[in-house]
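Just one chain follows, in the form predicted on its own, and it is written as structure tokens.
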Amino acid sequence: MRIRLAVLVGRAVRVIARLRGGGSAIPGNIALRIAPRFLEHALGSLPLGVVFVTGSNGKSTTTHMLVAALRAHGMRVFTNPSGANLPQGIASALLATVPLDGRVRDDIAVLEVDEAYGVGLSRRLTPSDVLLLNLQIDQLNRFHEPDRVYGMLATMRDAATRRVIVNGADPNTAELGRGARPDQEVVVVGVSEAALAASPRGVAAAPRATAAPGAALPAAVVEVLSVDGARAELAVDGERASLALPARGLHYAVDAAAAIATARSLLGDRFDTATATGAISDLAPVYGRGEVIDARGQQVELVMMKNPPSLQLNLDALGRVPQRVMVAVDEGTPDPSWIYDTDLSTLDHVDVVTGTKAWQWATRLAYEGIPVGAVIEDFDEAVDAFLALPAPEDGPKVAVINYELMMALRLRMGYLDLEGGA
């Protein structure tokens, strides 16, 4: 009775925020308190299980590319929207699809966890299998440091019955890999050398106090080999694949081997490569996520920072210097310090510095002799002032913001959709 109970007023209640503009949280935090197992009674008995796609970057992509290759080979897959990573998130998914009985029927869950809330998630939905992206410095008004961080994926990985995967060139995830039980089958997903080699900052793992070196790891299933802007070739099983990324750089084929391997790992003797890329070929930038928006007409790419790593991983991708630079910050991100040890080489000027925090970003390019063209603290006026700019000869505009401001940039420019809302 409760459970039917939760969905019926958790559907009235995500009706009445969708018609006030986008997606909310509130319907599954509501889900939640009315029927506090909701997501166990909905997930727990799924034919082949619960993933946990975490770590400190690249999650949304991830889930979004082993979610779209599942689907490619007939699998009925369950998924939160990009950021609704936490529970209410979860259930305001749930929300959308589940009937008034509230058991989801489709064969398998992928779920995006935040790395804090999913130790206690994996303690609800005992996941099946765990993919631990990577460990990077991550906010530090929330996480602290990254020891503590290791212990929230190490938590997740012991909760997996089934399997963990992980990125072997992150060392960090490598140790995870190694500390698995014997009981659970560990799949890596690797780097070469040349690929590591050609990133300024390889897949710019974390530094920890307590790292120690262990057994060795089984032999990567896919394997980075190159990757030449948006487009990455991968060996599969020792096979050559080439595929499209939704975004330049790196860190985005990392994700994309992962999301291959997870689903090879899933799938068995199903598993179609061909059909892997290309699904994940086709896909479109997630949410905000180098993505390229229609802005009054221009084109404005979204270079985002939700923490040190994203932003400097993604500047190192620009693959040039653009002629129109915004630089995008509020109270989102507390505490900018770490700017500081940020390479800025990619900008050689900015146009607009905006955002509560856009004097502490003034000083920060003052120390490194990046001019400045005016600093704007209003942000409605600073975006008016930087599309009224003239549009660029080499590409998009580009807008390095902080994941707050890219949401109101966005929904300024006419996009509704807000992130997570099922």
Contents of the next structure:
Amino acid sequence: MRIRLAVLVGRAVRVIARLRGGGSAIPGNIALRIAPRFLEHALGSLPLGVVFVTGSNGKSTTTHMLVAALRAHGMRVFTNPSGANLPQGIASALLATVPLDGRVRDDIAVLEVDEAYGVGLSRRLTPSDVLLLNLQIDQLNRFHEPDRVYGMLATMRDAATRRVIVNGADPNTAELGRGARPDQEVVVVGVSEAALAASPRGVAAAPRATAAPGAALPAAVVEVLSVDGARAELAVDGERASLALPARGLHYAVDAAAAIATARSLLGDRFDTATATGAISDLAPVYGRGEVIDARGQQVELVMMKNPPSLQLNLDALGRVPQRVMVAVDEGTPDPSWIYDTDLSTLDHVDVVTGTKAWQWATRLAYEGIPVGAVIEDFDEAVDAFLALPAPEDGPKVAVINYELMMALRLRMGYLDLEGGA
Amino acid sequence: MTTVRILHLFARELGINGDRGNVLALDRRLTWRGLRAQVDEVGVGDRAPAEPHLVHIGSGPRSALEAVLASGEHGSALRDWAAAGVPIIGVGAGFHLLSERIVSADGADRPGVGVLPIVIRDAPGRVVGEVLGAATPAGRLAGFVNHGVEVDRRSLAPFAVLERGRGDGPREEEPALDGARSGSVIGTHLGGPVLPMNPTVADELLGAALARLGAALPEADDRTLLADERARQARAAIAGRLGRAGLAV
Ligand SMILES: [Zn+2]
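Can I have the other form now, the form predicted together with its partner chain, not the form predicted on its own?
Okay, now the whole complex, with that chain kicking things off.
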């Protein structure tokens, strides 16, 4: 009864929220308040269980890839949209499709899961498989230090009833794999020495003191052999396979390898390498964080500033020195100190710096000798000034922007569907 | 021309939050004024360097700090340099490293390198947020702190007296204090990073390094003044967020 009520009310709120362009977590929040066990009820009895995808970076991309690979094999998959990785976000995603009895009918759920919330979620949903992508420097104001995030990932690993899939090239996730229980199958994704050596940024693992290797990690079932622009060569069970990545860079190749390794384990004999690589190759290309928005008739490419590795990845993915650039950061990034760890060589100037953290960014740019056109703390004023600049010849204008101001910009430009993008 | 040798100690092991920015600020503030800077990065497993003119140690997770301390490397050199008056700044875990003892929540009591006669204890809670220093003739310090320790400063002076934000002493300490100073050594929890955000501290360290070389820090050039004005605006923005808009920073 409570479930039916939660679905009905949640759906109604969802319709209203979407009309108003409100936050996508609200309907899920309300459903969870009405029926606290909504998630357990919805996802608790799927024939092939629940898969968690977590780590500092690449959760959304890898989840997309894994879902695409499984669906290409004919599986019915429930998943959450990019970034909706908290319990309320997953509940909101359920409201979009779940029947009134609140039970998902798909074969399997593949969930992108936030590191901190994943600890509680792993108790409620008892994942069968947990994919641990990486542990990088991320949101220190929230997570404090990588040691704490390691503990969160270890808790999720321990919750896996069947299998743990780890990135063996990140010493942190490799250590998590070595620490798995004997009753857990450990599946390893690797990166060849050559591919690592050819990548200027490597895997960007957070510096932690990892324990001396005790148990050996099993050999990688999927290995990244090389990355050439947005194409990667993999070895899948020793067989070579080539695929197109959604954007350039080793990071995306590791995401793809992790998705393929997980799909292979889940599908068993039904797994076909060409089907999986084909499905991943067909995914839409990602520019920066994947989004070019229309702003009063102009194109603006969003370079998301979430954490150091992702900002670096998104700047590198630009593939050009942009002619029109705005940097916009507010209190959603309480401590932007880490911008001093970012290689800004892809910028030769910034036209407008804005947001409450504008002067910290402007100071950083001064030390890099990168000229700044104007610092305009007020965001709305800055957006007007930025859009008033002549159109660039090299493609869209570029906004280096944090999540909160990206949402503000979308709203200001008339985007009502806040679930999109990211 | 004078070359200032800056040692970025444990740069690989400690330095998770833009700490390179401190070294960048020191480097640029010398080169912009026509002096030469040489930055050396030395970590665990590297040969001990000759006495540098200035030492920076950054922040990092406790596991990394414990690994650095367990290596036993460069500790006696740090003690010698501090005794000789070499300016040293440690931030976050780099500050903890300089202490006499580090007491973890689980009761483990480990020796630090003992450059600062203080004790670092894990606190029950975490302190995360912006802080604003009290007025001084040189202006106000500002930054972002993020730590889970309590510092027993013993008789040492703090690095900063805070007007807003939580310090790193006992919870009831009034006024709140941050960090410690002893001779030429500074330890602090201020991020921002601390030196680009608070260029007077950068210049104090550089001035001390140059004084030992028999030289003085030249006047600031236009690039330095531009960076410093932006840093001042960044501190003013922090003051504003902490309810002290319009203060001279
Ligand atoms: Zn421009």
